[in-house]
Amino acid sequence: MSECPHFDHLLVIPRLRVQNANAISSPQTHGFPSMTAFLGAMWALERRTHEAGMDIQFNAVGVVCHAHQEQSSPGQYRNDAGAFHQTRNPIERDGSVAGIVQEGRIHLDLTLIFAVQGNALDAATDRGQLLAKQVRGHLDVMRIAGGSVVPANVSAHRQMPYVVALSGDEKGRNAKFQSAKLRWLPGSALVARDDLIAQRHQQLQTENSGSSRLDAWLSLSRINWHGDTAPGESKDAERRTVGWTHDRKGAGWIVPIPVGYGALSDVLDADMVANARDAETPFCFVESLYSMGEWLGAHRLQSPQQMLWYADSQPENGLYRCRNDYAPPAQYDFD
């Protein structure tokens, strides 16, 4: 089992306004970009900073969402996803409009937290803050999850990037993080809840031994209503009233999410697949991997590892996924 890579500092880019980011995170999910998109942005940012001569190693990324606006119209019924707002751009040579390719867009207000290390970083000096401003400058001209960074509608000092040094003993590191996270409110961070699939799978197997983990994922991805029959007030004993309950009460804000890719083929040489996007990188056919996530208020985080996502590549097993080390607090039954 992999763990979050070591880091000494948090590089915080607060209050980014991202316009028209990709709201379709996988063939099965929408509503927020995939965490793989933010890992890709982190690696692109690392390449840019290295080309600029900055000695910073980016190891993981956390995302705090302050606001979101998916570009879609509500459906007719409750919990209906509705329809995405589409564009028709005249891109054919003869001026005709090309066929619509389904696209989902979303506007986001984000704070990005990068787990970094490097000799150049030191929050106690002006050098660290200067590097943070330079990194923000590179990020402003990049694409983030397919969206563009535009000026945010908040004051300039709230957009100022900064570095949090997590040096010292564990108590000191924890105190600095507890102080830093309050600056990310109001906002929610996405954490992994792989454990929910195992729990739901075990529950379903008590009802049907043939249930699979896919059944558990589908069950968690929807709201399951159950009817409870209770004696009614009617004199007719055969007539009953039914109370309807669902299984989301007290469960938190859980959502289905993609977490990476699984290989469908061997890794092929770079020049073996025609029309590949990158002609210099080995190629592999993949499909999306799914899990469950939960949106938590930033004030509920107890350590930076709980919100950070990092890459876990296992080519020998055909797994290329992102991970998060969040563990839910223990529940005690005192009855």
Given for the second form:
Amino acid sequence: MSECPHFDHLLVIPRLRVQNANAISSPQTHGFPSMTAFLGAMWALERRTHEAGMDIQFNAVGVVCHAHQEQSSPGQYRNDAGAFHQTRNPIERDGSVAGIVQEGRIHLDLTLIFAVQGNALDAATDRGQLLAKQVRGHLDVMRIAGGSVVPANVSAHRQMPYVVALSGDEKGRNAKFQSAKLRWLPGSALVARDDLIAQRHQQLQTENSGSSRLDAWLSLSRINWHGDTAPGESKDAERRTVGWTHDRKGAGWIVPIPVGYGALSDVLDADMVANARDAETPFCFVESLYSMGEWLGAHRLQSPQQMLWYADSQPENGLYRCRNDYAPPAQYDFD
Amino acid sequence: MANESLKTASVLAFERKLDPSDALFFAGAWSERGASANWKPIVINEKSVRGTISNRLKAGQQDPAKLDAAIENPNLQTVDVAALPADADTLKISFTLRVLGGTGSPSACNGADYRLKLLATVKSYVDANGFGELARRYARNLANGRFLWRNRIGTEAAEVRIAHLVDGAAKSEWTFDALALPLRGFDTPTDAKIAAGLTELATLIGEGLAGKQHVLLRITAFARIGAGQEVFPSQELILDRSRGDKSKTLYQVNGIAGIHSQKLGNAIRTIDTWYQESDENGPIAVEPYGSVTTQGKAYRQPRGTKDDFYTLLDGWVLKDKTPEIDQQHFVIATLIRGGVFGEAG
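So the form predicted alone is up there; where is the form predicted in complex with its partner chain?
Following is the full complex, with the preceding chain placed first.
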């Protein structure tokens, strides 16, 4: 397992409004764009800034979400997406109505935190601010998860990008991060909770030895209600009330997420697959990989590594996934 | 030089170069539009009405007894509605518009030769014409308030304010009387002041399209509709609506009524007067087949008039048959619109 790459600065683009981003993050999940989309945006940004002659290396990305509005109508259940709102497209050439390609869209208010390093940043601080502004300029004309970046409805001052220099010793770095994270409130950051799957898997195996990790993932993706037999004695055994409990209590804001791609084929040479988008890059057929994530209030983060996502490519194993180094704090029982 | 082996790329897509945000609705008094920052947002309310059944019946359904029964039944529906409050007579609609450079450069293209030829073709157009004509028309559509759609109809007065934003602050600002600029033509207005404002705005949009600078405009429109009158946000398209649901859902952004960005984009690119029936029909939105949804008709037919986007583009790029200048404007405007234009392999 790889580790988060080294970085010495955080480049923060606060309060970015993304309109009509893709809300369907994988064939199984919806509600927030996949982390892979933000990594992709980071690489596209790195290419643009390099072309513009800026010496910054982008190593990892963290996303704090302040507000989200999925374009859907509630369904029968409270947390059910129901139906996505669609767009009506221009009619066909013969005047008939064009088929609707169903898509899910979401409006987001985000703060993007890039872990960066580069000689340009080590110079004077005011230089860093200027650089952050230039990066923001590049981001303005890009798409993020398929959505357009539009001006947010907050004061210009709060949208101003900035650089946090994580210099000094461990203690100094920590203090800088602790004060930086307070500017991202109210907001939640997505962290990886791969450990939950193993935990649930173990639990399920005690009930049924045949259960798989997929069962564990599915079990975590929903709310499981269990009826217990009523406590106490009742004269009429048939009319005993049953107490219902669910397994979400105290679990936090746990969501199923896609974390990258697993290869279905060998890596094929460029130009070998017909109709590929790009004739210069090797091609590989993939499927989505799934894990669990947790939305964590930004104030709960203890270090930047807890929220940063980075790429972990293992072509030899056919794994192209993003990783996050969050580890849940140990649970102490004070009772 | 025509290249015989050149083929349209099977993957060919362009991003939109005029990127509007959603428009939001606010209400206030016409006399106070100078200080509109604190105007109240317009919210969407739900109402349930007892309607009548009045749809046209099929021929087979006209059994008198059944007909009576059907028609006498009430038609209960729940719909969304948005209106100005009783103490405000003016609707304010505001949105931003980003103008991006790089027209003609596809966002996805799997044919390297085709891409080069396409870029050269677009460059030859820009070298000869610039983006002047297109920018002039886009500017006109912002100034005349076409993006107000139904809210423009029947207004007593309408004013559009456009600001060029740099670092979040207005660098320059223009004010137009929207009703003084008719929707049908793109002739230069006789009023010298309005004409000058339009020219400045068009120059700015042209520079944005040419990639000389990155342009962000803030558009604020005021329409004096009358206190308590209904206003018209976008309607949501919901496919799997179950029975008993609301039959009309209006668009809202964080509780504020709004118009979809797509609908604003359609109004801004309503500049096509180069199709055959434009004299009677007026300008239509730039679409590959010249399709007009409200009329259920496509004005640029590949079979009949051969002035659809694909015929023109293929002729221009693959066969070096340069279209007339009007049709060149149309092709470039379609590239600015964006879309997926690849040829099925």
